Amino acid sequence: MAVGVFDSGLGGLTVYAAVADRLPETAFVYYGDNAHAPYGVRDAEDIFNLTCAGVERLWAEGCDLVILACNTASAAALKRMQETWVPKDKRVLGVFVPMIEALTERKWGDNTPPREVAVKHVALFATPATVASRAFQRELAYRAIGVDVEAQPCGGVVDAIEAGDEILAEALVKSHVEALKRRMPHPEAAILGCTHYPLMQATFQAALGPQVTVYSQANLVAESLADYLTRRPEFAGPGTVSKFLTTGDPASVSAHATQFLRRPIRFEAA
């Protein structure tokens, strides 16, 4: 048994790297649905069906706990999956929770009424599907009041990162930040709401300015998972050897993943 990490492509490797570093005694199985990436331009039904198929494949690998290391899947599919599809002996968790905990400085199990928080103006950078779902705003509203969230759909950024075109990715990030700042000139915090975006965190920070706190997910998810497995160790399982699966071409995905993480990664066909 291992912990599953699901993503539509390579972006979830930022989460995998963080959780593997944080939990070196834990085995992980990473599943990248590269054949159908990116999810950010798909409709909710398509995202739900593709995510369910990937999670089922991870269950077949013995991963009773799966992390959706994909904001689009977390936004568009997770709630429906948890309410209608996931069996009682399995767990599927998303990547929004740790970030909202950090932003609101309250634990997920804290069900007290929403209250004011220090940050009032938040910029959200995410895929078009994540922005359209309004999932981040909905979950934030359960816990905080008086927070203005301005969301910017960042079309093209994921494709540029997956293709290894850093120059194009940087240009697109700067363009999207400029577009958001025309609507919200002075954000106090910025949420990088896609697991690809940590690779461009320095570009986001430079475009936003040093006065903006940039929240990236990978390390927040790693700490949250470590806490979860402390409370539910039965979901960790034995072993420390990780495995990487893809619906795309394993050789091509392996080459891109190695460049992406700057460490050797070998994918197998899912």
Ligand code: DGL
The other form holds:
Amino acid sequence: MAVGVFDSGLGGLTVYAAVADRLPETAFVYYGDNAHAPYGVRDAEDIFNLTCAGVERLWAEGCDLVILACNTASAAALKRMQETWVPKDKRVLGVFVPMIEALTERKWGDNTPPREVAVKHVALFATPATVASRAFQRELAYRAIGVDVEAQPCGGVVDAIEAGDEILAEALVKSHVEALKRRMPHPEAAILGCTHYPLMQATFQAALGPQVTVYSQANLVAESLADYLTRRPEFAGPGTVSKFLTTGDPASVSAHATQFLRRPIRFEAA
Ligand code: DGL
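Mind sharing the form predicted together with this ligand? What's above is the form predicted alone.
To see the whole picture, the full complex is given below, headed by that same chain.
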């Protein structure tokens, strides 16, 4: 059985590492659209078309279920894909909802009306496209009331991470946290709403302070996927081989991925 993991580039590897660890018997095919990263500065139409192309490639690898390990694609394209494009025998799932369920203390499939939750002030750090989509606020409003969300579009962070420039990424994270704190001085929780950002989690936490709970997605998504496959085993696709595909240059993407995950990863051309 094989499951597809899609991202615009390397960020989805944080999700890949968690799901592969949680489900060691499952083959995972990773697709990084590095030739077109970052998605965070593209418009919704462009993100929709690029995401559909990547998902089709994963279907061709025998992955009937694909996780969009990319908040930008989950925010800007997933709803339209599910409503207009995904055939009945396939599934495409995003990374937003598991995180919102954790924040709002809900179990999967709990569709009761929105209610008050403990956390009242939430800082959201995400790409400009994710922030512009307001998808996080929309999904949150289905589940919780009275939560104030302040969103910071973190321009430049994904490019710095994709380029392997940790010093620049750290400086950008600090300045984005400062910008957000000028508008919301005391957030109780912070959402890292981009799958690249767990790599910078220590920098986010240090800049925010120890009193802020930082939520990152990888483990939450892994738990949700394990639960989903238990309930819907028919979507564990027929593929059997794990591999890493990229639309970019396989040699340089492999080198960055190895640095990113701190273990050898070999990409091949998609
Ligand atoms: N890592 C992705 C996300 O979660 C994509 C970032 C981008 O390509 O801009 O949003």
